[in-house]
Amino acid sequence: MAQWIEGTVVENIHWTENLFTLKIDADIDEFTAGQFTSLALDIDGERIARPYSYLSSPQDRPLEFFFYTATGGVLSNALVKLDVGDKVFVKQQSNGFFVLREIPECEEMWMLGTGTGVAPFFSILNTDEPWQRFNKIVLVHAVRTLADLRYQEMVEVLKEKHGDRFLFQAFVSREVVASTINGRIPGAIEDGSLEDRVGLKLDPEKSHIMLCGNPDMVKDSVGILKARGFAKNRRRTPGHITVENYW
């Protein structure tokens, strides 16, 4: 069973009223980019727990997670108003199948996240494993405002260093904002627009995608996706979809 040790809170990073990172330093075992962590407070006498992806690469400290502070969620209204210094339970392991080495062998990967739901895909991105694997690589990052659309300096760092192999494109449901494309994950993919705005093609034959986040938007991209011939990817029947619910 995997063991509680104590991490030490070294940043709390406040984006908006309910969107803030944790960096913490703790002595955890090695994890694989994708993969998640459990995150504790101990709070009325109980140990409320719940698992988090990591947004830092394997080989970053301090280990870095992105949240929302859900109404009614004990948990994340408690690690948001943590200060520097202030102490929290990690997992010494980590867990998940989120990761490439359960991604078939493909040229394109898609990786479609809403929300913080985009950590796991950082965390890959930071690592060489996926510049070794694909030709070119969509990061998509669907939010409700502009000021929940984070961590653009890491895209910028991403398409200075890997060029026209990396394709970005942010969704804006809530407002109408420049380059970005206005609505849902799924209706873009259903309509093209998704496709046409970053100048690739979803291709059975070609494309893998990644899907994180909100499980409305997982649920509605593959019943999209199946309907153009991509298949759920099983470690028996690999296939073109891999899916990870992040609420």
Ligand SMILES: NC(=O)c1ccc[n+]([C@@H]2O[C@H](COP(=O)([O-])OP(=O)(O)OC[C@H]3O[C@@H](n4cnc5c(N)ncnc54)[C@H](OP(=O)(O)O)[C@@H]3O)[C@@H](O)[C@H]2O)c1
Second form
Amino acid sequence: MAQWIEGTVVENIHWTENLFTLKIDADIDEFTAGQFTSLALDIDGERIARPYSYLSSPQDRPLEFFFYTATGGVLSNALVKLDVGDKVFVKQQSNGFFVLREIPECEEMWMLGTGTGVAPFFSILNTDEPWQRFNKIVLVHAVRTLADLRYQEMVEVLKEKHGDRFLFQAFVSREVVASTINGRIPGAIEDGSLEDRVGLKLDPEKSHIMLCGNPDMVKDSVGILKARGFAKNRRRTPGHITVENYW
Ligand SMILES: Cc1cc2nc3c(=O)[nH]c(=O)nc-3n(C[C@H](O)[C@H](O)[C@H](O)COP(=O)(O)OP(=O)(O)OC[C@H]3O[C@@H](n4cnc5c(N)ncnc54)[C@H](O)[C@@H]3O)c2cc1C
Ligand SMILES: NC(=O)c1ccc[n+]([C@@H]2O[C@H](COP(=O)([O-])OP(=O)(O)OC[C@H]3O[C@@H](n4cnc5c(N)ncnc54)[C@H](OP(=O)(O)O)[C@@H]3O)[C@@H](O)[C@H]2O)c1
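Please could you give me the other form, the form predicted in complex with this ligand, since above is the form predicted alone?
Zooming out: every chain and molecule, the one shown earlier first.
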């Protein structure tokens, strides 16, 4: 049985009205980049817990998480109010199979995330393994508005470090913003505009696609990719598509 550790908030960054980052000190067990833990608070005498992906990498401290306040959501609306020094429960052991050891050999990795679903990709990209395994890595972050497009400094550092092996493409769906795609991920896979903008082809011989965040984005993208010859990656039948749904 996993145990709760009492963590301490060391920073709460309010990016927008709905978007924030918590940095937390907690003495948890080792985790693998791409995994999630649970965070919890006692609210009205009840421990309310939800899963959250690490944005930070296993070697980094403090732990870092990236959140939306869900409309009417119990836990996210309590987490956003935490101040430096406040306590938050963190599960001692982490979970999840959205990790590179589950990915079969391939040359090119595509990481597609909506909203806060970009978090596990940063956790993975800030480790050595993806750069040892893949020739090229494409990170796609799809958000509603430019204000939601966070962690661009981290993208810049990755570009500087990895040059043309690292390709980044943003989608901003509800505003027209230069150098971003004004639309949604599934449509841009279907009409080829994502590949055109990135300058790389999705190819079942070479590519693996990881998808994270909005379950409708995941479902629609998987349907379009399957029609192009990509298959879901399962332990017994390795394929090209690995997914993490946030709700
Ligand atoms: C494996 C996993 C990892 C997750 N990692 C993160 C993370 O890193 N950051 C994060 O903010 N959330 C993450 N979530 C979602 C998180 O667990 C909660 O569902 C979310 O914080 C809402 O909790 P709540 O109690 O406030 O609202 P709830 O009442 O539980 O949810 C209300 C509704 O909000 C919507 N929603 C939930 N999560 C999100 C989201 N991230 N972005 C937009 N809409 C959402 C859904 O429509 C959901 O039904 C993850 C979920 C899973 C399963
Ligand atoms: N982001 C905000 O400003 C905001 C404001 C109020 C409340 N919230 C809360 O946050 C939640 C949404 O947060 P979010 O903006 O991260 O999530 P989101 O609704 O998943 O939007 C993130 C990106 O995913 C796209 N998307 C949505 N549905 C899709 C689908 N079926 N297929 C492909 N792409 C899809 C969105 O495009 P579209 O724009 O085309 O939908 C957007 O570009 C809401 O449910 C609410 O609780 C957020």
